[in-house]
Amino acid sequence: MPMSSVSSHPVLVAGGGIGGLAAALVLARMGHGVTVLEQAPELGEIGAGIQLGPNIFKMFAYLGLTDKINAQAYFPPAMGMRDVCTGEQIVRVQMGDAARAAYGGFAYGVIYRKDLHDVLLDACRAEAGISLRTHAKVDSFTQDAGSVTVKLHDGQTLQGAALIGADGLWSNIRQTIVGDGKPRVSGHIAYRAVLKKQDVPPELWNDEVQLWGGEKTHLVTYPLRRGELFNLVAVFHSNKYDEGWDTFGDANELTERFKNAHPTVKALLGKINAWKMWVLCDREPVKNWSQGRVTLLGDAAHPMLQYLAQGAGQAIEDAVVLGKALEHSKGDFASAFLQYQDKRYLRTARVQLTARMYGDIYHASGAARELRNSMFQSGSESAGFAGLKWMYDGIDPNTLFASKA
């Protein structure tokens, strides 16, 4: 990008999570100064494991981060689903080389959320044009034809060339642009825990991504950090509601919800002393999440339930597309943000709505459960990993804005 198109003001990024750091990295490499504003006392991530589909590894390759990610990730040989009560195998799909062959050489892996965040944070710290600020919560913004001014929670004001709201599910910036109030509460509660490998009995260890699905409940397990850790995620329907990601769960409620589970599932749950709990929420898809020199990214733009494991990946795709849109618009932020959302809203809406559907599939009972098992066991393109090819094929950043002959 020619330097004449780069503003003397930095681009302000509200939120120092995975999406915000990815956006900062993309913009800094284009020559823009970037200030990341993180409301927490330090830059970091909470949560446990993240599944990384081939579409996300495609973005890592574009960003030059593949080797750093590979050094931290774990690559399961297969992924499968069993009935949480009977242990019946519903579907099992080979990963590894089979996934790479199906998706242009790009892998399917899993990674500790903190490790992914650290890779992006280290890359940002290596860029001279990026300033990282903590204790910096964006409360509001105003803009004119040439800049954006943000007001922080402590009363400070900052001026920027543009503002990217990567401030998550409860985004303040979204409320000014979209104004749709509180997120949609799904009624599903997720409990996460991570064990060291030595604390998992050999008979309970599984090298694969394993989902145990049942009526209004499921459990997912897989190794993390090159196989040194074991990630467990238990999900069930509940009326309990407590905002936030970092709340300790009620072990008695968890035990009650899984009282009819297979002995292996009960044994896994019994190995956990403390579970972190959060309520699963999303929002209705929207077509517009930009206003002049301000736009949204990641969960602020299109929060999704975790059933397709795409939240972080779609945020990284957002960052790459935003950069390509800014390049295509020759630095015109308002134009770029409209082009960016135009390239993203249908894909992200499809992920949002499909994730809801997969939540119903995982938690099916009665005839719906029988239909699920029949579909998944058939090996047809309509269900399972193969049925998500549209998502895992990903995007090609270099052709997004290519002119048509």
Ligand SMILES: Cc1cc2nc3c(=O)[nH]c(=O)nc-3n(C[C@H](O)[C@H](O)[C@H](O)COP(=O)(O)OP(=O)(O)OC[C@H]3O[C@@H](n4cnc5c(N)ncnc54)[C@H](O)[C@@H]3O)c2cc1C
Contents of the next structure:
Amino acid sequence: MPMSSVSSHPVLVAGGGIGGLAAALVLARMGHGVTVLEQAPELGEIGAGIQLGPNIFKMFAYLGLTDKINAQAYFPPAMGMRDVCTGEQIVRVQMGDAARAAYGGFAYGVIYRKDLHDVLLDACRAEAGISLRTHAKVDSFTQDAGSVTVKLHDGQTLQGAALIGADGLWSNIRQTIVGDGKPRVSGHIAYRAVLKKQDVPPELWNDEVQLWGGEKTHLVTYPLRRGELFNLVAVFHSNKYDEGWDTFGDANELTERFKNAHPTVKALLGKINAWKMWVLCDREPVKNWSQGRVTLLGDAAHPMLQYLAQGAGQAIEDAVVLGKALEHSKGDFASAFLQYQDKRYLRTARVQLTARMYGDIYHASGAARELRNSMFQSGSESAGFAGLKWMYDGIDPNTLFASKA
Ligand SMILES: Cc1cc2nc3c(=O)[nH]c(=O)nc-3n(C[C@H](O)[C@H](O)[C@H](O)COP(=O)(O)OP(=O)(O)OC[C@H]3O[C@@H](n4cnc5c(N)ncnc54)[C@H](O)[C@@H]3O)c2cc1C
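How about the form predicted in complex with the ligand, since we already have the form predicted alone?
In what comes next, the whole complex appears, and the chain from above leads the way.
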């Protein structure tokens, strides 16, 4: 990844999550010094699973991370949906080789968040140009024609050639650039838990990604980490909570929400002693998330509900496109950041808005539920993939900025 102008100041990246580390890696490989500023005392990820579509595996291939990811991931043979009350199969789509064949050789996989974060962290640590700082909360920034100055919560200031706000859903940096206040609380709550394989009775274990969809509720399960772990995410509608990311959930509320569920679902939920909770939020899409030498990336730019399992993947795509834009603009950050957002906002807006729609489909009730079931059941297995082809086909980094003949 060549570049023609490297500043004496590092590029500052606010946030050491999946998006921030991916951006740091891309920029360091282009020859930029990078300082990652993470507010938490340690760099890490919460314990939960994450699905990775073929578009994300395409990015891993581009970044040379495929083998490291494959060593940690699990590749489900199929993905299916059942009615949460009756257990009736609504749709089942072959994954594995079928997904690879449909998407240019790229797989559909699932991974433990920590394992994905560790792969990125190890790759960052292998780059001499990356400095990783913890206890470094970015409060605000100012910029002039030649640099950006960041103010940390402890009062320190740091100068950088540019600033990338990869500081997630509640991004401070977004408030200066976009200024759209707090995220939209969707009213949907996710409870998550991960079990060891030996703690899941064989009759409850399922090798596939299984979604149990019901009225205002659903449960997703799949194995993780080469099949050594089992991931559960239960989602339901509740207005009880405002916001939150990593607090304990109320098991009684969950039991109440799933009281009419199929016995297998109830048995699965009964295996969990303590649930961690996410209050699910997103934002309306915007088309401008850059200001001079400052831009946003990942959830800070385009937070989305998890119903298409794409947030982390879109953050990684952002990082790759940001690098290509910088290469194309020969190191001119302000120009690169505008080109980067222009290449990204329609695709990420489409994922944001389609994800909301998929939430409605999973949680349908009454006639809508019957319509969903009959439409899905009448389609061929591969039809389930066809509707999301625009997303899973992904982007081609090498042609994004190719000049037209
Ligand atoms: C229930 C659920 C399921 C999901 N499932 C999937 C899935 O299957 N597939 C998928 O691709 N995505 C999934 N996602 C989405 C995915 O988790 C996010 O899109 C992804 O984590 C975004 O990464 P990020 O780096 O942009 O932000 P984050 O992961 O939020 O990282 C932001 C980082 O910035 C730090 N930070 C925040 N503020 C500051 C500050 N002021 N200064 C310094 N540091 C700061 C934070 O501590 C954090 O480390 C899911 C999300 C949820 C809630």
